[in-house]
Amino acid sequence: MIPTKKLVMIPGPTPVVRSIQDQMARETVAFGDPEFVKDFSEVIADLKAMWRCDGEVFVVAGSGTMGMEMALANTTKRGDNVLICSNGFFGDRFIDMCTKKGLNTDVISAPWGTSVTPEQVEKKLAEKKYQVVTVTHVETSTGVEAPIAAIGEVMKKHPEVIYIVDGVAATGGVEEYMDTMGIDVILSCTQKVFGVAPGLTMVWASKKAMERRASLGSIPESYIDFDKWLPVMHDPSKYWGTPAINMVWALKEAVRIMKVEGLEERYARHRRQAAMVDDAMEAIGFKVAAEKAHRGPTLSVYLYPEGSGIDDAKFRANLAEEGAQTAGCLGSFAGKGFRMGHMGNIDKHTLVSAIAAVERACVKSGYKVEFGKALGVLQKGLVTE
């Protein structure tokens, strides 16, 4: 039997299109090569312009988690107060980071499937002086999208506070505008909506965030210090740590794809396609874990139908055999469903194949569905794309 091609439908890494793969496969050159320096400079300039950043952009080898630490390291000092707005597992990850850094943390935790509200943030900011507020834009464990624009309006009333947005599962697929939304720091990485393999973290820092970094003087961190990387970002021929050359080329191609599609259309496409996939899954009895008002457009958590008798591990194994790799749930959702990404450069064929694989996996797992029911719902949506 010919092996079934496996579609990467987890919340990241996401599928990597051929033109981006080709950039990763190029012959590696010296980081001081004039052509690479030019390419790296153009990537930085594009990222700064596209996210409307009045400060600096840092592109550094590392993961999204490193981006979280980078954001905190350059905007806080021991003893500072941080308000963490958490909608799930990855929002909570900030707690451990802050504690180890000697920061005082308060946490607004939303029930899984719902989001922290601007009113909650406003109430906490009225009670206490904070140096930083963190918000996870799209929570990977729940599929919840936080209202970062509305929270940004609250933050504008507190200009002394740094507003950090974790955009790991959002940036490039959900609206993020640093200027109008009052965001001071966005952190993200390549393997989610950018559709590149894991390897780079990107951090956008506003002019205000850079002023905060300057006020801190020397910081304990080295590799993730803005000041160490700033000369490189201004002139990539300079050295601090070796850049991931082929990954920068891949990111450049990903940015080119975004620019051709247009960010506004890319955002709209993600919302349209997410709604289609959610409708398709609901048509065969699955429940979207995130409340409708808070559903993120880049990934979803699908809970198994009540009374279906579906065994989580068996279902996901069957689904992988049928060609779609998905992720298990975390926290209170563990064992109750699976997580599916629908972000980046995914096309219609991939979405159709993934939903068809879900239908087959359901039947193989003992949950009888009408073949084509979910697929038909998806197809009706896609025909208008």
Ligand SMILES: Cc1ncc(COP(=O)(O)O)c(C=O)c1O
Given for the second form:
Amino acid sequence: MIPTKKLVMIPGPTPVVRSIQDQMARETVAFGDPEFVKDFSEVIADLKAMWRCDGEVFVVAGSGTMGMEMALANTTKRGDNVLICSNGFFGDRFIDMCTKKGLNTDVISAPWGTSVTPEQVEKKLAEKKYQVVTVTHVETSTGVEAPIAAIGEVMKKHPEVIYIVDGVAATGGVEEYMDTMGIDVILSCTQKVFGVAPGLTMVWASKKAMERRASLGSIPESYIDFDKWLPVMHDPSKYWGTPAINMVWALKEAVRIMKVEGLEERYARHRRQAAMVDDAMEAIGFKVAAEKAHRGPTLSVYLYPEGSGIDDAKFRANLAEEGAQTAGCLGSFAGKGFRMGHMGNIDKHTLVSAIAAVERACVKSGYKVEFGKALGVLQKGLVTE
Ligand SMILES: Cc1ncc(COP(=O)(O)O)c(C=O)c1O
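Shown: the form predicted on its own; wanted: the form predicted in complex with the ligand:
Below, the chain from earlier opens the complete complex, with every other chain and molecule after it.
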């Protein structure tokens, strides 16, 4: 047998299509190259328009975690109060980050598999003055989608508070409209729904968020300071830190793909795709960990069927051997299931291969599923796509 192609079905990085790979493989030019400057400016303008941002967009080399820090660094000062809405592992990541920055935190924690509600946020905001609220849009440890628009309605009643949305596992695959949803900062990165390799952080900051940044004066951070990057974002021939040139090209191609598909269709496709994959997995006894009302469309946590005797580590090793790389679960779900991404530029071939690999891994792991049962369900969905 020739080696099996590795499908990256972890919840990010996601498969990178050829045309995006080609951009990463281009001969690197000077960051002042007029063509590159034009390309970078166009990416920024597109990101701003597509997410309906009335402020500024920052595209900086780094991972999603840096985006989280960048969002906080530019909207808070030591001693500020931050309300963290956490639906799991990545929501919790804000806690330590805030504590290290000398911010006071209150945390609303949802039981794993469910989400913080707008009512809980409303109650907290009525009790105390906060400078910032953070919400993780799709929580990658549970597959839960937070009600960003409904929380946004609450936030609109508190215009003095900055609404930060961690869109690392959501942006480009789940609806995020900064204007109508009242979002002040979205942070995301390239390796999830954008379908680019890891490497760039994108931060959208509303006019209100930029006013907050201005009110802070000088901040202790340097690399992630909006003020340092703003001249570059307005004119990419300027220098602050060397831009990741090939990654910017790759992002530009990812944005082009999004524009061709259309963002609205992309959001709808992600919901259809998620429902198909979840149905297929349920057909062979797996349980989707996120409660139905809170299921995000970009990834799922699949809990092993009761009594299946599946050993977590062996199953995922078998699955990887069969060609689909998936991730182990975290926190409350650790050892009880696996996490699979179904986001980005993934096509029918990818989905079929991933589910077929799951069926083979089940049988290899001693859990006897009928071949084609999950695939059949998926196929029924795909045929009308
Ligand atoms: C929701 C969410 N936020 C933040 C992060 C951190 O991003 P990164 O690993 O790129 O630093 C992740 C990573 O998976 C994530 O899923």
